[in-house]
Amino acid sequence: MIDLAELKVPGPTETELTKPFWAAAAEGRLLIQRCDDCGRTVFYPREICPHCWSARLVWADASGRGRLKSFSTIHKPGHPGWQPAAPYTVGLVELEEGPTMLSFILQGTEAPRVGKALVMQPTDIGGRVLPAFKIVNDSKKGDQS
C-alpha cells in the first residue's frame, strides 16, 4: 500500500472563510458550521446559512461519524500525482450532524458499500492532514478504531 503522505498532489485551496476548517483538520478535528438562528449544520463553509439565510454561522466540532451515501473508485486519476494511489475511493459522507461532504475513503478490510458506517480518520495526504474516512468494521460493533 502506498504512503499517502508521499503523494505529490495539490493541497486544498484555503481562503479566509475556510481557514478554521483547515486549521482544525491539521489538528485531526472535523469542524463544520452551525447556524445560531435556525440551529442547522452546514458544510461546505459559507458566509450565510443556506437554510434560513442568516449570517450567524459559528464553527463547531463534528462527531466525525457518518454513513457512506455514494462512492466511486478512481482508476484513472485526473491529476498525475494521484496515480501511485490508484485505484482509490472517494465518497459522499453523510455526517451524523446532517450535512454531506466529499472525502477520501481509506482502504480497509471491508469493501465500501452504500449505507456503511464511517468514522473520520485524520490522514496525511500529500503532506497535509485531511479528514479522510474509514469504514467501521461490523465485526467490531461499537469499536470505531
The other form holds:
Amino acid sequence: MIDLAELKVPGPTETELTKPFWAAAAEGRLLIQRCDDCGRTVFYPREICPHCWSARLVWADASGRGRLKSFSTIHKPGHPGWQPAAPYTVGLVELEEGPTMLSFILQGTEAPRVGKALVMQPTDIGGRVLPAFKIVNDSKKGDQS
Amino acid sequence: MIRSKAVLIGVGSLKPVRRTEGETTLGMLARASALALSDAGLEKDAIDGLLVGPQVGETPQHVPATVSEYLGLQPNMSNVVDLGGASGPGMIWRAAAAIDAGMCETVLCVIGNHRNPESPRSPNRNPIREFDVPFGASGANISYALLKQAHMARYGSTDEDFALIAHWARANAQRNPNAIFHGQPASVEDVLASPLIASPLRLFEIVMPVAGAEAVIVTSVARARSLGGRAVHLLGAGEKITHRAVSQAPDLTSGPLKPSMARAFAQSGLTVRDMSLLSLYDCYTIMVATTLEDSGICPPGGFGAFMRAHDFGPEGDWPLNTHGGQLGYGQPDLAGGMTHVTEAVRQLRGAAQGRQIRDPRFALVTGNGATMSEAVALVLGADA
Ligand SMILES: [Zn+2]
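The form predicted in complex with its partner chain, contrasted with the form predicted on its own above:
What follows is the entire complex, opening with the chain shown before.
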C-alpha cells in the first residue's frame, strides 16, 4: 500500500461557502448542514436547502457513521495522479444522518460489500486530510448487513 | 389514430473514427448536416431552426450563432441542448415543439465532436469537482461501476448477465461496416476476460470514445407530406433530469428513463411490447440493463433472464441496437445518443442496408446523460 499523502492528485476546489467544511475536515471532523426550517440534513453544502429552499442552513457535526451503498475498486483511474494508488476503492457512503457522499474506502481486513457499516477515518490524501471511511469489522459486532 | 407530432425527414452520419487530426467540430457538423439535407431532399434555405450540442474546448459560448454563421443559416429558433448523451433525442422533441409553437417549420438537429490529440483536463469548478474528484473518483466509468455494483448487490445479477449485453452489441456491429468494432466480435467469454477497469466494470462493457457527428432534420407533418418520401414520425416523447453526481442519485437501480419512457408511451398510445426496435442508449452494459427493466419489458432484476431468452439481432425476436449500439459502433462523444435516433429512422424507413429488421413499425429510442441523470425517450413510427 503506497502512502496516500504522497499522491499528486487534485484537491478540493473550495468556495467561500464550503470553507468551513474543508477546515473541519482538516481537523478530522465531518460537517454537514441541517435546515432550521424543515429539519432535514444536506450534503454537499449549499446556499439554500434543496428540500424546502430555506436559507436557514446551519453546520452540524455528523456522527461519522454510515453504510456502504455501493463501491468500485479502480484499476484504471480517471486522473493519472491516482495511478500509483491503483487498485484503490471508492464508495457511496449513506451517512447515518441521511445524505449520501462519495468517499475513499480504506483498505482493511475485510473486503468491501454493499450494506457494510462504515466509520469516518480522517486520512491524508495528497497532503490534505479528507474524510475517508473504513469498514467496521464484523468480528466486533456480528454480521448484520 | 396516433397523432404525429413532427416528421424526421433526413438523417446524416459521419463514419466514426478513433482519432482526428486537425479537424474542427464545426467542420464535422457541417459535413453531417449536408448529408442530412441531401437525404431529406431539401434546399438549405428550407432550414429555419437549429439545435446544437455543447462544444467544450472549441466554442464555449454563442454556439448557435457560431454554427449558424458557419452553415450560412439564419434560423428563427436556435438553442443548445445540453443533456449529455440525451442531447440528441432531446433535440427531436424540442424541434417538434418549436414547430408546433409556430416558431419555425424545419429544424436541423446536429451534434458531434472532433477527437484531436490535445484534450485539456476538465475546467470544471462545480460540486462534482469539489466533492468527488478529491477522493479519486474522476470520470464516468466509476459512476457506472457503482451503479452496476448496486444492481448486482440488490438483485444478484451476474457478470455473465451483463456480458451478454456487450456480446450482442459486438455481434450487431458485425452487420454495420461503419461500426468501430466491425470485424471484432466478442463472445461472452471475451467480455469476461477483458481487463477490469473499475470493478465490476470490464473494458468491453465500456464504450470506445471516437470522433463523429450525427444530424437529423425535423419538419412539420404538412411539409413532409408535400415532399413525399420516407417519413418517420415522432409519436411520443418524455424527459426527466434527477441529479448530476452519482452520490446524489435518488435511486441506483432505476433511473429517470422510467418516467421518460412512461410519458413517451402514454403520448403515443403504445407500449413497449408494440416496438419493432429497441434503440437504447448504451454507454455501459448497466445502462441497457436498467433501461430494459425500467421499460417494463422485464421485471426489476430480470434483465439477465430476458437477455438469455431472446435474440437481439436484426432478424431476432427483439432487435436491439442494430447499428451495434455505442458499445459496438463507438461513442462519438455527445453524438453517441443521436446514433440511436438515426439508426431507428433508417430501420423504420426499411433502409437499413444489410441489417434491416422485419416489418418495421415502431421504435423506442432512449438517451441518457451524466450519471444516469438526464433522460430522454422517444417513440418513433414508420409512415402508415
Ligand atoms: Zn429545508
